[in-house]
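One chain follows as structure tokens, the form predicted alone.
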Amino acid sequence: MGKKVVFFLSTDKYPSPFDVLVIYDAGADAVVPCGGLELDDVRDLVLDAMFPRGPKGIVDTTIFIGGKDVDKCEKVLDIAKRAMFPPFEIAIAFDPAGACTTSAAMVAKVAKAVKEKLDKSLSDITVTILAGSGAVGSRAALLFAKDGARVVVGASRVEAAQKVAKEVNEKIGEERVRPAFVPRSISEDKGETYEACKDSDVVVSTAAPGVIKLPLEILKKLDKCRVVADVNAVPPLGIEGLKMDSDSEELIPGVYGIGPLSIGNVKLQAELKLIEKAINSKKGVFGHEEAYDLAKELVGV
């Protein structure tokens, strides 16, 4: 058996040291960072990785696709898949900006809280995703909806929320997701945040670091909300008053909070297992749905 080599195709100038270390910890013998990747580079790089070890040796070669430009990473993935053909196929781990594993970890943690605190499943609830049109929020919307939840995608650009809702509904074949306008800043809020959240059992924030999306003043008015979660670990958190390490503890009476460190612990373990699975597979793409299965196993739901 040859050395386990992972080619890290990154759209960033400098491939993430975080991901490099996780790849090693997942079982790689060598990681080859390919930073500043342009789309025209992808096919030739993949072809060069496919052939040297032959059809049998290729099993020890893996590709990891990452970078902060998630849309560009999606295009990299598409080009990489189209470059392959039997028997020259390489397993791909796909987690741009950690979006796949972060969304998976958050939804899994919410599912556990809903089960333990509310005695319900995701198919019994409505969830609002604040800043839900981004990389993490849009993937979370799909995971929630596939498990039967009704989803409100809140965003400051309504057309972006509409796009996510349309794409998710088409993928699941049901109308479970709807868009809502939520202002970028609470200083601009004229009741839209409350309207987007008032019918939801769960409210999660996937906003950019340091942006409060759900003030306590509004949360206290949400009669139906019982669980809140936030993936942002940079103060102030998106859910005001939520503790970083809260793990389904009461934020206010009757409302249980899941903090970013609790989600982050599951995210890291899910990324490790996702990459390990890709390293030990002959082919296939391992992204947000595979990460979700792993995250659910990790939290026990």
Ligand SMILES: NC(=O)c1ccc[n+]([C@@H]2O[C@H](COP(=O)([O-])OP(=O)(O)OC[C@H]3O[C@@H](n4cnc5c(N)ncnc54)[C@H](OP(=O)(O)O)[C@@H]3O)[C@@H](O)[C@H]2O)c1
Second form
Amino acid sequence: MGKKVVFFLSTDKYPSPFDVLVIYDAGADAVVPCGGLELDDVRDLVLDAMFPRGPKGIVDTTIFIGGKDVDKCEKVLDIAKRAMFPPFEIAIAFDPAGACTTSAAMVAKVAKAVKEKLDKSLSDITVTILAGSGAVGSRAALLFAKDGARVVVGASRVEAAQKVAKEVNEKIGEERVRPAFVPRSISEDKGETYEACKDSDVVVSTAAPGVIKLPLEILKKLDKCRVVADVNAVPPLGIEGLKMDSDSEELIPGVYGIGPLSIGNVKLQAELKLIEKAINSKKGVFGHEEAYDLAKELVGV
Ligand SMILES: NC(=O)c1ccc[n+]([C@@H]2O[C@H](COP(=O)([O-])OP(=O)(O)OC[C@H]3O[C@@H](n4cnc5c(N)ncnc54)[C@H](OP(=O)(O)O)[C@@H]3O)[C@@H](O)[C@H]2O)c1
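What about the form predicted in complex with the ligand, after the form predicted alone?
So here's everything in the complex, that chain up top.
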């Protein structure tokens, strides 16, 4: 058996140290960070990694695709897949901006809370995603909708929310996702945040770090809301009053909160397992769907 080598193709100038360390912890003997990647570089890099170890040795070579520019990473993945052909195929792990594993971990944790606290499944609920048109939010919308939830994607740029709703509805073949305007800053709110959340059993925030999206004052008025969750670990959290490490504890009477550290623990374990799978596989892409399966397995739902 050869050394397990992972080529980390990143659209960022400096490939994420977080991901580099997780790749080592997942079992790589060596990680080769290829940062500042342009789309024109991808095919040649992949071809160059395909041949030296021959059809048998290639099994010990893996690619990880990451970077903050998620759309660009999707294109990198597409070019990498198209560059390969049998028997020279390399397994690929895909988790740009941590969005696949973070959304997977959050939706799995919400599914567990909904089951344990409300005795329901995702197909019984409506969920509002505040700042839901970003990398994590849009992927969470897909997972919630795929599992049967009705989803409100709240965003300050309504066109972005409309785009997410259209794409997810097309993917699942049903109209389960709808857009809603939610102002970026709560100081500009004229009742839109309440309107977007008032019919939902679950409200999650996937906003940029340090931005309050749901003040306690509004949460207290949401009669239907029973579970809240937040992926942002930089204070203040998107859901006011939520504890970082809350693991379905009551935030206010009857409302259970899932904090970013609880989600982050599952995210990290899911990323480790996702990369481990890719490292130990001959070929295939290990991305969003696989991350969700792993996250559900990890939380036991
Ligand atoms: N817990 C974990 O393990 C983990 C892992 C990865 C990421 N995260 C966190 O997940 C969150 C979402 O990540 P992401 O990559 O999806 O973020 P993103 O795409 O950059 O932003 C998400 C949304 O936040 C809003 N936003 C952006 N810039 C803003 C600003 N300056 N002020 C107020 N709102 C702003 C936008 O929504 P609107 O257009 O609606 O305003 C945007 O669509 C971040 O807080 C990130 O730190 C957590």
